[in-house]
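A lone chain, given as structure tokens: the form predicted on its own.
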Amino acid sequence: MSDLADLRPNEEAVELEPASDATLRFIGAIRTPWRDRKDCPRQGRLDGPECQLVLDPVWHNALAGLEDYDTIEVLYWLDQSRRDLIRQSPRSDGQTFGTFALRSPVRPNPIGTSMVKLVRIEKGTLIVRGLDCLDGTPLLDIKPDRCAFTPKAPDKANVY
């Protein structure tokens, strides 16, 4: 996904060996309004159009438990996204930030992560709102919401 003429004014891109070091399995694929990235919102919303989470039937059971959850963090893989700028003008000013002080696809891992609103559960799909990445993306993981979650395991003794 890199194009040195496709940089804005100041961005800065590097010549990266192609990666792998890492396997991800993806879960399923995530269905959306959007078909490209223009019509994309930068931020979910959780007033936004109902999407989907479809699960490969394998996990569906992995869901038993998620339906208690409102809120639950969802995590993909932006596949359409480049992976080699250092310094982005996300306004396209000549403005620049590293890429690590920016929310943007553009990243060296595109990993996505939204907060959803859980609106139901229907036969290994998940129908959410506040999603922000495209048609077909993959999906990688589904947690409960940090703030709502009570561990289920046993407390640790202290081990610092």
Given for the second form:
Amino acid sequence: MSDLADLRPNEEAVELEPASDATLRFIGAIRTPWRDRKDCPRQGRLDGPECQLVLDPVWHNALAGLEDYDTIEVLYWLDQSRRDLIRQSPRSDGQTFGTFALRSPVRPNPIGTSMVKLVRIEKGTLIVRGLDCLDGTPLLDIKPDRCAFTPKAPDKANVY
Ligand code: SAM
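Since the structure above is the form predicted on its own, I would like to see how the form predicted together with S-adenosylmethionine looks, so please show that one next.
Full complex below, order starting with the chain above.
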């Protein structure tokens, strides 16, 4: 998914060894209405269509307590992205920005994140609104909204 010839004006790519250092464990898959990248929103909206986070059964008990949150954070693997661009031209107009100054799916580790509205949980499937990824995108992680979350671990001494 990287092609040095397939660049927009002034974009810059680097040649990389195939990535093999970190091993992530996908915990399920995301079901959305979008089959083609051109149809996906650039960023999800909380009033967007209902999507599903379908967890592998082994993780169902890991959802205990999540129903207390209206908003949750979802991390996913943008598996169809190239990963070698260091400068990108979002508008294809010759103006480029560094990859780390963008939320483009094209990045060395194509992790997408969205804050989504948790509509309901049906067994191991979470119904949410606010996603922007293709149908079948691998699911990496789910966390409560950091603003609504109160740490459940004891306070740490001498840490401010
Ligand atoms: N909300 C996430 C973030 O900010 O980290 C992702 C934003 S990214 C701009 C969303 C775009 O990624 C979509 O509009 C679509 O073009 C692209 N995309 C969605 N699913 C993808 C996938 N599985 N692989 C590669 N690109 C994907």
